[in-house]
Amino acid sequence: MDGFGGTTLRIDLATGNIRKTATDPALAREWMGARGFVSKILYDEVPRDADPLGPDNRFIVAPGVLTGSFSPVGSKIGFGCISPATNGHADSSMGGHLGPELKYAGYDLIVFKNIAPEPQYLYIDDDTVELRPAGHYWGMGSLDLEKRMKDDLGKDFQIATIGPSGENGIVFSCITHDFGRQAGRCGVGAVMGSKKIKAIAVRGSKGLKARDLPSLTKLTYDIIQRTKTHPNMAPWQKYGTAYFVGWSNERGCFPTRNFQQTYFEDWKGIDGEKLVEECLISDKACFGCWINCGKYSKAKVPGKPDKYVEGPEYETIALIGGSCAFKSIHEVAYANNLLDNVGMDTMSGGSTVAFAMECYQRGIITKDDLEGHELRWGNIDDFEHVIDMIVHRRGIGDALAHGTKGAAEKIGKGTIHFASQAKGMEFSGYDTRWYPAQLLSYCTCDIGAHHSKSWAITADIELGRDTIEGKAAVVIYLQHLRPLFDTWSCCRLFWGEIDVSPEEHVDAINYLTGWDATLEECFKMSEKIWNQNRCHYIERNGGPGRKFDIAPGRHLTEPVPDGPAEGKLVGSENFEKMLDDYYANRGWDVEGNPTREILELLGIGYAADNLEKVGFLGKPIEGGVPAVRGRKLKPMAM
């Protein structure tokens, strides 16, 4: 198949059997790879009562249709499983070079099942595919292991690793590659660790065949020429995502002290300017990228060894820097390196520590719980100690290993009120009390709260931050568009920041594969994935769906205390109205359950049958499914 490696790997870890089959052209055409493959395989193959960390879960590695092509920047690869954080569909992507390398070795999809008897790693060198012992690597940090394996195997191998966090089942563990690229969300690293897979090492030399290489080349050339002078190019190249720290702070959505505040008074010490001035060593790019937004940095914290890290990115600065109240970019970068090496998502990891810091502030967690230590805002020693407790699940660290929702359920004492999460996954780096569309985005997201699936901050600004009118339709549009980039496996910054259109992405897909795909078809596919994931979640967790689309108490009942958003609050009444509007626009019933009409329209009537069996098929919509499910708006990408 043009544009694809051509082979699928099925690996039974219990027996060590590795089965190679030709990648199904019909599967590729319908689901396009990565997020699409993950959704279909999880829905079809994982028992609804399967333990996310047990043998019946699947661990899936899948590049997308554009991975390995040079337009528009097909650098990504997806990982999927049932999430130990949310007990629902999980897909998480990373950039770097692993995805293209896997396709160049000839592979489009890897599906692991069961659990290996001993730690192993997957070795791929073109046609050679082996499970190899990894006991001598077990316990190593993610960054340390990648260097060790490149020394052992060769520097031309692309390697993905987990750290001790993933080995120990911390529900927000990540997968690391290229010394700083992470598949961070949903706990995919914990599932990889539960399978006893320590790493994946790939070397490929086969390349990809494009159906119409001259047209693909011309499209790429034209895009490069047009975008290299785009006004957003210079700041993104200089600062990367750290460029957004001041922007968010000034607009009253920067999480501060565990989302107690939305403006950080010491933000200038942790913003992109400070990063470039004091920490930057060099820019760094993913495969085929001409933005080079990655920042390779050096952290210098007095009394501690110097550390090297890619980043910190905006989300890390927000959820470690602002939410834990660090005043120095060096401390943020040091903490970034620490979490990268133990194998924790810096977003959920930072938020979990910030949650614990607020518990300490309120006297709910004490020094007795912290092995005699304190847990003060902005203290790097306290941060480092509690992370070690979490990784090794000592004392209160065992509760925090479940993330903020799980920890709040174990600690009690009203702490769920200030756990900023949805469906068990922590909010990304934006407060929502002046941003109702973003609150709705988090609470309805199919994988749990994540800006990647629908970043609606600029939609709130454009339509008015004090109104809820029209927000639901915009959120749905974004929830169809943004996840397309995770299915295609290309970087969304090119769409959001330098105006590479979705139509150009579809053109690239057709030139690469010889398909006749349309943007309308791709949107329908994305909507199908979203609905299938919703059905899967309800089938696993019961229903109705509405009972899971819950906003944290703080974000509904506590007005912002100070800063640009002082006094702002969405409120419960407005939030419930937005949910009603959202469900109506999606073609779901008022309880948030998908209806047979919408599921059959999308070609997944089997999901309607399954929902009916468990008693949560949506009641028919009066007047039928709405003709337009979402409204187009062009916000920034983040």
The other form holds:
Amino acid sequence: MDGFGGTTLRIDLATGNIRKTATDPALAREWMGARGFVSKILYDEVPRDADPLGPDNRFIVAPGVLTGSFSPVGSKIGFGCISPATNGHADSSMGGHLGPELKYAGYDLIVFKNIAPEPQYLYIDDDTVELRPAGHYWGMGSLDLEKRMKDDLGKDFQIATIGPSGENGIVFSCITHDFGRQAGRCGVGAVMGSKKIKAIAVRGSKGLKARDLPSLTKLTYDIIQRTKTHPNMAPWQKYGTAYFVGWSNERGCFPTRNFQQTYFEDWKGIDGEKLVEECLISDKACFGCWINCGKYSKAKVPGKPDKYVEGPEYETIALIGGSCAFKSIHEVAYANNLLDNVGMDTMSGGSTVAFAMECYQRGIITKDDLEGHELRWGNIDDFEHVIDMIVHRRGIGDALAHGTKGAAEKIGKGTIHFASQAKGMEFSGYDTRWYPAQLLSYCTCDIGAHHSKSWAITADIELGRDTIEGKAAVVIYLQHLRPLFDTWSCCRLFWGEIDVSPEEHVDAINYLTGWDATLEECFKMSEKIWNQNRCHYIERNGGPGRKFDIAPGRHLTEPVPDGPAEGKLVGSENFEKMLDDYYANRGWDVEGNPTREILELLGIGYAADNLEKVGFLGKPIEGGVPAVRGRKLKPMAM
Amino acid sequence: MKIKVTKEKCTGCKLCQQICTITHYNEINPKKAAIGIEAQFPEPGYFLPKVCVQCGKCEEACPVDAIHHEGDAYVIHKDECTNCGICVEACPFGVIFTHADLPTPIICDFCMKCTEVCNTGAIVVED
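Mind giving me the form predicted together with its partner chain, seeing as the form predicted on its own was just shown?
Time for the whole complex; same chain goes first.
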């Protein structure tokens, strides 16, 4: 099968049985990989009452159609499971080199079920696939273990690891690879840890065959030459995502002190300029990437050992730097390394500490809860201590290990008001009080509040930040387009930042595979995945769907106190209107339940049957499902 | 012609290796590339591109006289080569490579395709 490795691995961790089968061409054609594979397998196989950290959950490793190909840019690999943070579909991707290596070894999909009796790691060297003991690695930090395994196995292995956070089931644990690339969100590292899989090590030498390699090569070669001089190329190459720190502050959407403010007065100490000036060692790219947004850095914090880290990226700077109020880029980089090594998502991890810092500010958490320590804004020692309490689930750390929503439910005292999350996953690094489309994006997102599925900040700017008109349709468009990159398993920056069109991506797919895919068909697939995940969420959690599309209290009721967005607030009334508009545009009923008509239109009538069984099939919409769902807009996109 | 390397500019993206194997083997497979990238992580945190400098040690070492300098590069002649691996061992820069599927070692023929896709200037043509 051109463009694919050709083999699927099914691994039963209870018995140690590893089954190799040919990758199903129909599955590949219909779902295209990564997020698509994850959605389908989770929907079909995971019992609706399965504990996300129990044996019946699946842990899925899935590159996608473009992974490993000469294209813009097939660097990614997806990880999937039912999320312990949201109790719904989870897909989280990472760049680096693991995905291409796995396909070069011949594998398109790995599905783990059950739980290993002892810690193990998956070893793949072309045709050799083994579960190997990992007791001697258990407890090690993610970065430390990657170095150790490269020493043990060979530097040409690509390795993904979890840290103690994943071992201990912290719901925002990540998977780390290439000394700084993470599948960060949804708690995929916790599920990997629950299966007792400490690492995945892969070496592949078989390469990838393309159906029409000359055309694929010409397409990508020409795109490379064309985009070398794109005006966004130089700043992206120089600063990476950290370039946006100043941009976000100037536009009043930079999370500051746990989203109490949206402008950080000390942002110039933690922005891209400062990162490059003081910390940068080298530029580091994912496989096949000519933007090289990765910045490999060294953190020097007085009184602490120097630390190497890839980053900090924008999201880390926002949610550790701004949200925990660190004034120095070195402190942010140090904290970045700390979370990478314990195996925590810097976004949810940073946000959860920021949430705890606000609890401390308000006297809700005290020194008595913190083993005698304080938890002050911008204090790296306090930060480090509370992370240690979370990783090892000591005292208040055990509550915080559930993320901000879970912690707020345990701590009480109205703290849910300032837990900036949706469906149990923390907001990305953008405040929404002047950004209604972004608020809607977070609260309707199928994996919880993550910008990868819809980053609408520039759409809000383009359409007007003080209006909600037309926002729902644009959000739907973005929620179909952006997840396509997670399904094709390529980096969306080439579309968003240097104008490589979605059509060119589809051309690459067709040259690679010999398919006759169209962009229109891909959009329909993406909409199908979105609806399937929605149904899955309702089937697992009960309905109606609307009761889960909730905005945090702060983001509905507290006007921004200062900065460029001073006084701004979307407000509850506007939010509810946007939800009405969103559901109507999607062909869902007013309660947020998908209707049979839309599900059958998308080819997943089985999901309508299942929703009907649980009593939450959407009521038919007067006038039927809209013929066009979503409005095209090409705003700049991160 | 030679390839000038500036290691500080290499980002480890492997575009050079991809275009190399597309050009020479009609497949995407960095493991068959005639250019190497050594990742020096976590410390000191650099990539080191490794390219042939045309020192000629391989020609000297070859026991069956299968390697000769022709045109712009050293060439391994398939008919003579026994794939004994002595040239690989003899190369002081570690830039002769092997792959289980190939009948001879892999050596750069200086087609320069790799320099065309490098977007950082880490590898450039040096006349």
